[in-house]
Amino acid sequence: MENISDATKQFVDLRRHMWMAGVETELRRLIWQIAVTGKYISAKIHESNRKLAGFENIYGEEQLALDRSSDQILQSQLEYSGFVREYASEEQPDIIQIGDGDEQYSVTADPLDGSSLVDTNLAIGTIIGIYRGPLAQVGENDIVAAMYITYGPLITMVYSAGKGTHEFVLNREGEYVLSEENIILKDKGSIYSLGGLRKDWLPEHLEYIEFLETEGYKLRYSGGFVPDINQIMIKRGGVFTYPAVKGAEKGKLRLIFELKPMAFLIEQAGGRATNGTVDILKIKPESLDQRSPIYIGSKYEIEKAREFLSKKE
């Protein structure tokens, strides 16, 4: 698909762009069901009291009262989908049967990356995994589009279905209007985000940071996934890392719902995710939460962690 000139995006909605990509009818349906939803979360958001449900996550983790109710917004408008057949969430202990079982699509999602960044009011996020097929069966290649949506001054909606990577933002008439077509990240960027504590980071982790400052990228971390990724993403190149660290040296970030996504989007500018030896695109999920370490950003960045990576014995 050829760019959109700048005078053409104002005019360009989320369906009529996937349309003119050549997106397949049902996956296309899809998408749109899923960046609607991201909308009746906004408004939830906004109506939010930041106060926590009182429950764990099934990791042990607390849960605000919006990561319960984004993931009971995003399963209802999925149940009615007629193109889902299971929907596993971080928020949930199993994959939830959604359809028929015969339906072409699984859905995942971190329905609210970030969400104790609520109570400071920076931005959040939602992260969508589309795969073909049941999920005990994803493979290497059967991520067939994923999305991410912010929420900040401005909601945004970076989607891709294998065609490019494409971000769109929310208007003051409730629609997803075409901002940036085909984002290509620079080769190299200069900004690195760094997640874990440098006191239990590995040797030659802590190395390759020290290889970035000598250079010196400058450091821009939130604390949340998506506007971490979305800033790499926006200002075309940078590097996103949350190591092996000691006491988890599989990482913190889950493989199925944040990474794998996350990871198609990036590849699909341009850019690329490994695990320090592995693409992250090229492993196969062993449980639904499997984490796995991450360096996911531009060619330049990524390249330089994998040589300092493989200096592990």
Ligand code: AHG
Second form
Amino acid sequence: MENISDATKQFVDLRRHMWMAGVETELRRLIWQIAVTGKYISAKIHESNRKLAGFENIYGEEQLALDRSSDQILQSQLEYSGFVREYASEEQPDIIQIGDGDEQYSVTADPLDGSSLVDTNLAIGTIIGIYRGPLAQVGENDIVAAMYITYGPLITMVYSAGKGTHEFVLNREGEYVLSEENIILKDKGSIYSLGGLRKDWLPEHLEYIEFLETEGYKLRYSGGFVPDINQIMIKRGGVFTYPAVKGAEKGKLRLIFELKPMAFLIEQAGGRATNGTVDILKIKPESLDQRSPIYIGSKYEIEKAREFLSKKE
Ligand code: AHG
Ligand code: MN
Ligand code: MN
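Here we have the form predicted alone; I need the corresponding form predicted together with the named molecule.
To see the whole picture, the full complex is given below, headed by that same chain.
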């Protein structure tokens, strides 16, 4: 599908774009349903943010942590969709059966990533993975779609259903309209986003970062995975890494809730994502809360990461 001209982009909303891109009907409805839920989560951020509603909300109710209330909003929206088999989120210990077991899709969520940043007014986000079939059997390439919503100065949503990666912006009328279509990363970027404490980095990781520094990469790290990845996506290149560190060889970020969806989106945009040796999308999760080191971004930086990490003593 050739790119839509700038003049008409603003009139192409999410549903129309997915239809034009040939996304399967139920998947179109599911992605749309989740995008709409992003508006409710954004409202919750505003309503519950202690800067606006004080330490208690207007009803004096005990304030649910924002990530838990965001999780409740998402789960309840999906329960009534009629075509979601299972739901799992990093806010709940187990997979939740919400369909009657023969629906096509299951959904994973990091309902509010970076929630600890909400009082700083930095951008935070929602990360969604859409998998075919039951989540307990997720293996290679079972992820069929992914999306993230960024709650920043604008609310933007980036999705892929396997036909490229595209960005939409929520306009004043409450419609998600197309802003960037068929995002393709350059082979090499100029920003790096570095998680983990430098003093805890393993030698081969430190060598990799020092190599990037000789090439003049600029540091861009907000502490929010969604805006940090979104910056690499929209600037068309660079690398985000949250590595294995001393005392936490699995890194910090969660494979099924955070890394597989972002890996899908970045690969659909021509980028790469690895744990340092294996592609993120090829890793079969052993448990819901499994963590993994992550190197994600444009090709050159990821190939270099593999090189340096293969020198591990
Ligand atoms: P979450 O808020 O869902 O727990 O995720 C926070 C994650 C991710 O957003 C970010 O990349 C990472 O925590 C930042 O970790 P540090 O504070 O250790 O840098
Ligand atoms: Mn997270
Ligand atoms: Mn979270």
